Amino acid sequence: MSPTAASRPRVLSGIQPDFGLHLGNYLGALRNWARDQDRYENYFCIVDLHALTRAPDPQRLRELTLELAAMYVACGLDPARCEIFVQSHVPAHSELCWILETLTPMGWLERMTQFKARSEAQGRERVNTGVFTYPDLMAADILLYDADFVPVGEDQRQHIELCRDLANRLNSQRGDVLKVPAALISTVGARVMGLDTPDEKMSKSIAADRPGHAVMLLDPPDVVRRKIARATTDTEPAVHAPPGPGVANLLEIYAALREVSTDAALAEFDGKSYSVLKGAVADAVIDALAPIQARYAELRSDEDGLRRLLAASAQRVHVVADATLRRVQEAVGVR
C-alpha cells in the first residue's frame, strides 16, 4: 500500500465468488475502482462466506474465488496500491457478525429486500438462516475496516443504511466504538442492462440460467458476437431517437467502452441498421476484453503466486480488522 494511503478516505468493496463476472460488473464497478485507486485507500474483498448462502459446490467455490482474485487484478486493480483479500481468511468477519446479530432486531432483517425476495421464491421455511442474517455479515465486512465509504448501486443502499443503523446503535449504547460509513453512489459507471431483458439490470445469477442475458468477461470473441447479435432491440427498422430500452442499452455499452457520450453514440448510429450497431458494439466489447483476458490467463498460470498475493493482503488487513474487533469486544464486555 502507498505510504500516503492513511491520508485518503478508506473504501471497502466486495463481490461474491458465486458466478463469473460480466460486462456490467466491469463497466459499473471494476473499471471505476481501478481508476480511483489513488483517490481512496481501497480494500477489495472477495466475500466467499456470503456465497455459502447458495450452498455452492466446494471445489467450484474455491475456483471462483481464485478466478475473482485474478479478475480483480486483470481489470486493473494493483496489489501494490490496494488490498485484495478473501473474507474467510480474516476470522474477525465472522466474530464481529455474531456481535452485530445480538444488536439487530429481527424486524430490521425481515424488511431486507433480498430476504423477502428469496422467501417469496422459495418459501420462508426453506430459506436458510444465512440469507436472513446476511446483512449483519455485510455490516461486519464494512465496519471492521473503519471504512469511510462503500461503493454501491441504488439496489444496495438498504444494506448500507442497516450497517449505519447498527454502528449508531452500538455507539449510542457503548460510546464512540465504530466509524459510521456512507454509501458512495457512483454517477459515472455505466448501468448495463440484460441483453435479453433490457428492462432489468445485468445479473450474474440470471446469466447462470440464461447465457444470452450477459456478456461474461471470459467469453471468447465468437461468443461475444453471438450474444450481442441476439440482443433485444426495438420494433423499428433502424436506430433512431429516442431509442427503446434494448437499443439504448447497446448504445450505453458502446459509449462506455469507446468513452464517448451516449448522445454522440446515438448520433453516430442514427438511421443505421441494428446489425451495424451490434457489430460495432461487439467490436468494442472484444477490444476491451482482450487485454483483460490475456492478463487473467497470465495470473491463473501462476496459481501459487495468486495465493501468495491473497495471503499477504489478508495478513496486512488482519491488523486493522483485529483492532476493530477488540474495540467492539471490550465495549460489549467479552474482552
Given for the second form:
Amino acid sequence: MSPTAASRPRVLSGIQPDFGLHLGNYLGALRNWARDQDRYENYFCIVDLHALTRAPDPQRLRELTLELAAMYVACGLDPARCEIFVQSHVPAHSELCWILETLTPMGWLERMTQFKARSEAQGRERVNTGVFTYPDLMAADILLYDADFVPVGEDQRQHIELCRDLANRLNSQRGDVLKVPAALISTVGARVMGLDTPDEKMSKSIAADRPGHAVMLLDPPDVVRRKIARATTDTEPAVHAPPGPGVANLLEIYAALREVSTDAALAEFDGKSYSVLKGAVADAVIDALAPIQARYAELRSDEDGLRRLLAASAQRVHVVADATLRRVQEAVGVR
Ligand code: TRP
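Please could you give me the other form, the form predicted together with tryptophan (TRP), since above is the form predicted alone?
The next block holds the full complex; its first chain is the one shown before.
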C-alpha cells in the first residue's frame, strides 16, 4: 500500500469462488474496482466460506479460489494498491460472524430475498443454515475492516442494509464499536443482462447450467463469437429505436467496452442488421478479453507466486481484522 492510501476512504468487496466469472462480473464490478483503485484504500476478498453454502467439491473449491484470485489481478486490481485475500485465511471472519448471529433477530434473516429464493428452491427443511446466516458472515467481512463503502450490485443492497442495522444495533447497545458502512452501487457502467434472458441479470449459476447465457472471461474468441451470435434479439428486421431488451443489452455491452454512450452506440447501429451489431459486439468483447486472458495465463503459470501474494495480504489484513474483533469482544464481554 502506498503511504497515502490510508487517508482515503476504504472500500471492501468480495466475490464467491463458486463458478467462473462472466462479462457481467467484469463490467459491473471488477472493471470499476480497478478503475477506482487510486481513490480508495482497497480490500478485495475471495469469499470461500460463503461458497461452502453450495457444498462444492473440495478440490474444485480450492481451484476456483486460486482462479478467482488470478482473475482479480488479471482484471486490473494491482496487488501493490489492493489487498487481495482469501476469507478463510483470516479466522476473525468466522469469529465475528458468531457474535453477529447473537445480535441478529431471525426475522431479519427470514426477510432476505436470497434466503427466500434458495429455501424455496431447495425446501426449507433441507436448505443449509449457512444459507440462512450468510448475511451475518458478509456483515463480518465488511465490519472487520471498518469499510466506508461496499461496491456491490443492486441485488446486494439488502445485505448491506442488514450489515448497517447490525453495526447500529451494537453501537447503540455498547457505545461506538463499529464503523457503519454504505453501499456503493454504481450507476455508471453496464448492468449486463443474460444473453438468452435479456430481462434477467447475467448470473454465474445460470451460466453454469446454460452456457449460452453468458460470455465467460476465459472463453476463447470462437466461443465468444458463437454465444453472441445466438443472443436473443427482437422480432424487428433490424436495429432501431427504441430497442427491445436483447438489442439494448448488446448495445450496452458494446457501449461499455468501447467507452461510448448508449445513445452513440444506438446511432451507430440504427438500421443495421443484427448480424452487423453482433459482429461488432463480439469484436469488442474479444478485444477486451485478450489482455485479461494473457495476464491470467501468466499468473496461473506461477502458482507459488500467486499463493505468496495471497499469504502476504492475509498477514497484513489479519492485523486490521483482529483489532476490530478485539474491540467487539471487549464490548460484548468475551474478552
Ligand atoms: N454476497 C456477495 C455476492 O454474492 C458476496 C460477498 C460476500 C460480499 N461478502 C461480501 C460482497 C462482502 C461485498 C462485501 O455478491
